[in-house]
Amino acid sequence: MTSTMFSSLQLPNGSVLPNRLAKAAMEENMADSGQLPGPAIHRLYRAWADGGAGLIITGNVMIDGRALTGPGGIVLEAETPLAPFTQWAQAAKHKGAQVWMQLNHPGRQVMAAMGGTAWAPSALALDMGKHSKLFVQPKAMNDAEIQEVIARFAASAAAAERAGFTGVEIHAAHGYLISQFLSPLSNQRKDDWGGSLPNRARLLLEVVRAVRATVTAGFCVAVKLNSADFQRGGFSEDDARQVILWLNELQVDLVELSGGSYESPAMQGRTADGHTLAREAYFLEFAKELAAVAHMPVMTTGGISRKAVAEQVLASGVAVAGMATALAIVPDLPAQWLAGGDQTARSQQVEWKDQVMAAVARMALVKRRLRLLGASRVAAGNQTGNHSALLTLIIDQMRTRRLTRRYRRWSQARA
């Protein structure tokens, strides 16, 4: 099985994976002055192209620089310098991986300290409990807006494939603008662009539509998409179906599977449905039944740390078994079973009674690794011991509040 995960994959524009192993994305909020990648996000990707991953996949970089996920975004607009840009793609592609930009527009999933752009299908607010109030009021959109989004898209993707990335992911999975137009939970408009499911997956068909249009034949268009949403009456494994059918149309060269939002974190092994996930390769169950339709290859995300998981994953009919924590922890765990070690990457439990600040804390947790690597303050291979989870988050908004009064200041400037 092992020879499985280290052959090449032929992708159906012809291009080439050099392995089935992925570094999916993970959100670095990592970005120098001007949300900019720089020097730490270098040598944190030369780290993980040195581990070995045949695929490596950015965190979210963002088309628009008024609506971010966090104030230490990375964005990619038609305008952009590319220098730093060119570097990054240099670094995460000195060992032959391929590198693929994961796009994106939060919608709604815009903090309200950042002060910025929340546009959303409906004007509809995030559910987050007594954390509601966290995030922004969104904005409906109108078709001028949807239109601008459209070729946002299409610009930072070009402007990827002029930095030197071999492709681009579109993000259309946890609660992302693009997966609030998809669920009927958050689109409940009654225009082309809601009720219907050909009308909710127009904006991501027409997205990918535009981006293939600008890029080169030879440049990747992957598709981040959730196997379900885990929410009752949200974007369903029958949807997913569907819209990879009509993905299946169009010249997409990999789906990747995920599951989940802010309000039920599948992606971290949590629903808000009840619904009870695999305790490793949380959606693989959802990716062979998917990938039975799919003509393109098929990647499944979640909880993978073990090389028995990923021959599992590649044994079942997925394409491709990515990891984003496990390589967090061990960035060249790849290189290590190829070598023929069986080296698992344990990650840090949050176990505490408010779900919401778990999660959070879980991925302040991962970010501080992201840092450290990114600060060549650890060595790869190295597992470091646990740190305290509730210090690590006080470090963390600490880190976030600052970031913020940079990103505002940023976005002043710019308006």
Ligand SMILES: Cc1cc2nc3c(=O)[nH]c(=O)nc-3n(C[C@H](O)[C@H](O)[C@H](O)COP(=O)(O)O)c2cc1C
The other form holds:
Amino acid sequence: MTSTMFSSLQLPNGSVLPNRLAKAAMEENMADSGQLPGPAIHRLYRAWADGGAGLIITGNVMIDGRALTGPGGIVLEAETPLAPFTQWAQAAKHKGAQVWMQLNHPGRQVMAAMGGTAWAPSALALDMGKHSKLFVQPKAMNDAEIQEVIARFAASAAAAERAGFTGVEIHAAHGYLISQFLSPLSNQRKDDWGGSLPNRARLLLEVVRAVRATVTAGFCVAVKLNSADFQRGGFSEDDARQVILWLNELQVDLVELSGGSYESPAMQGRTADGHTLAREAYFLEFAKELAAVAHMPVMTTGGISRKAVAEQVLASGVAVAGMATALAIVPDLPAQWLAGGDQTARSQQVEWKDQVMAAVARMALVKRRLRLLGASRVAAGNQTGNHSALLTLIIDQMRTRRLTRRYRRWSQARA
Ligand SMILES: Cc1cc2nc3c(=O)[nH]c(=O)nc-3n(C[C@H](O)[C@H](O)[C@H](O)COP(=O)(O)O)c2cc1C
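Starting from the form predicted on its own shown above, please give the structure in the form predicted in complex with this ligand.
After this comes the whole thing, all chains and molecules, with the earlier chain placed first.
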């Protein structure tokens, strides 16, 4: 079994992953001023490079400085200075892993405090219950804005290649812009970009085509897709299967399967539609079925933190096991497993009545861990004790407020 985990994998474009364990995307929210990666990010990725994952996918990088998933987000546009990105790629690549930049546009999943105008397929705000007001009221995009987004994905991918990344992953999951287009709940357009599945999937397919046409053949292009939204009437598993059939035609090197959105956080193992996910490897059943129709290798991420589970994933037709939280807790888990250990990364549970705040607190705990790693305040391999979830949430919110003020100043200076 271990031999599968640590055997290499050749991708459709000929590139090779040195092993089947991936560090999945985690937004670090750690940008330096100018929304650029800095020394803390470089140290963090050096730790993951040393940790032995064969594929390192960055936290989502924004293709448009006017639309960020969070105020500490990193932005890469056509004119952005590349040096900080080159250092980032070098830090992550220095042990031979593939290093892919995840590219994203948040669409309507933007905090209202960020300011600016949010774009979405339709002018429908998020329904986050009593917390809904914290999020923007988006406007429906016009044709020119959709074309601009497509061009921006391609421009950011080209910049990522120039900076030395070995691939990009297009974020089409978790309720962000492309995922909003895919879902009939958030996309109620009556034009060529909404309605039928071919129309709802058009943005994703156009983005993939534009990116593929801009980068070189040896540069990897991957897609992160929801196996379903886990909302009644949302993007379904059947939709996901059809989208994969279309992606089969487009020289995609890997599809990562996840699920959910801010409204239904299945990626944290919890759904809004009452669907029960597996306790570990949440999306494995979906991934197995979808891998059967995919021509490219499939990766699944969500709830993997034990060696036996990663082995089970890889034994069931899924080519790559992705881990996010586990590698925030133990960045060198792959290296430890390779050395014969079977250490488990234990994530901290937050069970509060307010599901939204509990989800935010879980994220805040992981992000705190990333900052500690970036500050070299924890040695790889050490699982430190739990932090107070409430205190971590308060620190996170204070930090977010400060970063939001900085972002707004930057954004106004650019405008
Ligand atoms: C702090 C944090 C930040 C995340 N940021 C991203 C992101 O930028 N892009 C993305 O696709 N997923 C993001 N995710 C989701 C993870 O990639 C992953 O799909 C999810 O956490 C489930 O995997 P896990 O159980 O291994 O953590 C994030 C998760 C966490 C905990």
